[in-house]
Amino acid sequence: MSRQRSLGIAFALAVIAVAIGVVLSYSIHWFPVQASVQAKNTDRLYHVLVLASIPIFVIVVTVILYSIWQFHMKPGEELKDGPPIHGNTRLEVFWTAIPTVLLLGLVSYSFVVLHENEKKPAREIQIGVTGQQFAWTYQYPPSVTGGAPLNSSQLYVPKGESVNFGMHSKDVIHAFWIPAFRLQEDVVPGITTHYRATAVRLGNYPVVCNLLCGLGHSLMRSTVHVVTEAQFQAWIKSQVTAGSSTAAAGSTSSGATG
């Protein structure tokens, strides 16, 4: 076989090769849903970074069988030196700009991204996490409860709002990770950590411990409850109704005792 033809067909394995992988990164459903903004630009990071690293991956690949395939060691040439062959100055300058380039661009894509997913808005509710050995309970300050401050295992979101998870630890290092909303961050004692997600999807999703943090660590789990504003208000006027009755029949209980 000539060597025009043999580059022929490994040229058309390759493009065959890169369509293949290209349709399969968006075919298949990697993620669960996206259900916040910051969920949508992350998945349009992914593929970007896909959609690079499948050509790269597919040439090297390529180049590599096509060298074997060509190039291979023939039966009684095993003790012989290859040709003296001289480097290629411009070759090795395009393979070394063009990686440059690409790199500098996919990290300053990924920056935009990260901004983009950090950036605050003109409005945002605040709410407080705490992990310890092996649950999650969350904090609804005065300016979220409109009274006072709230204190529940139970997690609910407005949708459509910015929320700021304040995250801090009682005991060792957790991970307060949302998969359906993209988002992870490291809970440490002795520290206040933050991220800030805007739900943008009805539906409750898995809120999970994702560092090993003891023996009950499989069982850190608990759910985020996206709900519409009417609901959120509602849910929260309940929460604060049902805590001052507690916190009234606790004190009329002590004051029959006394």
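Keep in mind that this is a model prediction, so the values were computed, not measured. Residue numbers count along the first chain shown, from 1. Basically, rigid core = biggest C-alpha set you can superpose within 1.5 Å across the two forms. What changes on going to the form predicted in complex with the partner chain:
- The two forms, fitted on the rigid core, differ between the two forms by 2 Å or more at the CA of H72.
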Contents of the next structure:
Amino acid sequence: MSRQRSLGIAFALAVIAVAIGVVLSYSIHWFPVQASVQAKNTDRLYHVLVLASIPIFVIVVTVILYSIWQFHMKPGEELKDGPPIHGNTRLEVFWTAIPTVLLLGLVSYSFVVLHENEKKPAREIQIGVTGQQFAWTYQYPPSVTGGAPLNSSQLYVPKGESVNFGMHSKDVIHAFWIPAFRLQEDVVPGITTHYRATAVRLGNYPVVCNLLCGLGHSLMRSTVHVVTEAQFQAWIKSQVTAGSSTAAAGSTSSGATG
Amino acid sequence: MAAKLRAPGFYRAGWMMVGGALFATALTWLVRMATGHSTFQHFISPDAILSVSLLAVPLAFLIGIGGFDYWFYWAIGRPTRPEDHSSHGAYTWKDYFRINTDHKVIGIQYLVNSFFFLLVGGLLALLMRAQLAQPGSHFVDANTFNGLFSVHASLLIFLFMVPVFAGFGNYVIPLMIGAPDMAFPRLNALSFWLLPVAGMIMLGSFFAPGGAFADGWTAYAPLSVNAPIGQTFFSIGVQFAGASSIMTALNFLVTIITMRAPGMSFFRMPLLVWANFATSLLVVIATPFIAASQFFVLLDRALGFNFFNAAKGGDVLMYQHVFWFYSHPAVYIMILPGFGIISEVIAVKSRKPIFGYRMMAFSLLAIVGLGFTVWAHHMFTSGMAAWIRIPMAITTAIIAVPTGIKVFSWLATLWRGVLHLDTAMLFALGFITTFTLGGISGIMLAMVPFDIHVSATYFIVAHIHYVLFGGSLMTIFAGVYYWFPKMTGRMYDERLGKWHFWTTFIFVNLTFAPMHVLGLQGMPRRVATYAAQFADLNLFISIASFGLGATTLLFVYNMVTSWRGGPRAVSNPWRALTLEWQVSSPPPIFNFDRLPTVVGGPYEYGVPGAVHGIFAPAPAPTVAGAGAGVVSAPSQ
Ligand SMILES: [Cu+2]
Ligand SMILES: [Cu+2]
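Given the form predicted alone, state the structure of the form predicted in complex with the partner chain.
And the full complex, kicking off with our chain again.
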């Protein structure tokens, strides 16, 4: 078989492999549901990254398989050497420059997404998050309750509203991760950390502690309830009136979803 | 008997270790008394005694086996013997179990010791997979499970990945550059014996009250500060392993800089030597930082320094910065020497010069430089100042460029070669494939919004195992098969080797690929149980991981039987040009009976009549009478 013909076959197979990869990358359910604005942006970024990666991986594997196919030692070549090619400056410049441009492009796009996900909206509400071994509690300030601050073991957020979570820890480091929002940040003793999430899908989603915090780490779970604005106000009201002794609510974890 | 107790060796080490423990007890008793503890009521603090013992007993062991004898002689003014080669070389298997100054013996000691801990660390992983086969299982309890993954990672990083490459370097570098030994043979001997000590300390933590250290190999403060005494085994074990790394790296640097054969310019060095040169720079600069991070934890734990106690003005995030300032470069410490191995194997087995040799060398140095500018990509979700994420994300993306150059150069080296597809070559090609996948997921992780979602999930577990198992371990297997004839003087079983490759390659992917999906789907790492939705994939992974574990048996069987009874190896079975193949297998006791002179590049395959090194004519009788004096005798 001529070199040209075998190269043609390899090229065709590589194109088919890329096509299969692209189809697969869209048909696999990589992520949990998209329950926040941020999730949509991040998932799009992920798909762009996968699309950029497929051709690179296919090129590498194609060259390896092609070399095995065409250049493996044949009988009688036991003492034969290949041609003494030491390099090719143009080729080397090419495969330094192209990846550099590609990587800078991707990382720039990631900064656009990052900015989009973190920018301060015109209006936002504050909810406090407290991590302690091995439970989450949530603080709703007067600006949210319209009255006395509320401390609860349950997390309710209104759909469509930007929520700024202010997180602190009573003991060791935890991480406040809501996979359905694609957001997490460590909860660190001594400092308050933040992230913003805008929920866009009604439902209950897991809250996961994602930083090893001791024996109960695997079970340090809670739930975020995304509800309508009206339901949110109703829930707040019910909690505030449920008793002035809401402080007790913080001591037990009712987030038994994990 | 009395002589045995006085002479360096295990007997002397035994009684000295008892002495070390007594010393630790007495010291803590005295200090506690002096600081106001009641003499008899609470003079014994098991934790305090254990903490001091963990430093004193291993030191006593090292003194006992003779690791410091020469320096002690010198320090007290006793006569030393600079030309002393009494502890050089191995004539029986017993010579591998004492202080030995022969770099070839030390190389084997390193490799065998490392593979022992690979098997132990792998076994711990299988226990974890047994627990994770289904959600809510009670195969082990939470504390044991946390101990399993912590010790698993610590052993495989500090007792396998880092030292196994030092083992290859020890054996091969002096031979490759035409030197009789390493620059500092006694330091070399000591650096090896620190390793079993570190390994035993880490494994021993399983017997500590409260169980093994259980805060991950990252040992984040303040969790590690308030953990049971097992944590101290990690803090101190790391010191011994780290000291070993630094000693070896200094030794490599001095050896490579000062002991190259005539004609061996830097740009005639094989790329394995370049790779170890680059790695040693990383080790020497970075390792003190992990030592510091663990000393901080130790001081917090033992003496209440409050470095990481936020309530007392401590800075929790500082721990992570110091820790990752080592532990990111450590990733390159665990892969650059592997790049070197792959360059050797691919050039020789493709029968072609390495494509773009100089770029291969420069890209190593670029990785060394850039490697120190990316550490905070492990901290994108840590709560550090937000702006740090931007420069660190850019450097993290850019560091993929020199790595890419290497991959493309290997591919170009294959092109139009005459590929000998034996076991070493298969592992090299398999490495390029799986490592590319690990590299791609690494680039994804540089993208901050994506990293925010998958940080500390099974996606990270998948990524690191693609890099370290699919990457580094593949290079290590390639290296073992490639140099096995040189090290043992025997050939391995090629058929078994190929079986080992294919089963490993398949099971690595079956085990680790599904972990990407688990992470994206929302499964955190370091958990002993998980939500029911992850059950199917986890069962699949557990089954695959047992297959992966079983493949190791093929390897061990092949190595043991071939070493004992394989066919004799000729000096240069691969027709390689580099110097280690120009001497007998195994090499003569001082490597070169005749001094080599380097006259060309190391990979001139296909160049008619090319040679890398030539040997000087046999030395005149007067010089030969000096025996080892042909080569300048190494001294401290
Ligand atoms: Cu946790
Ligand atoms: Cu890193």
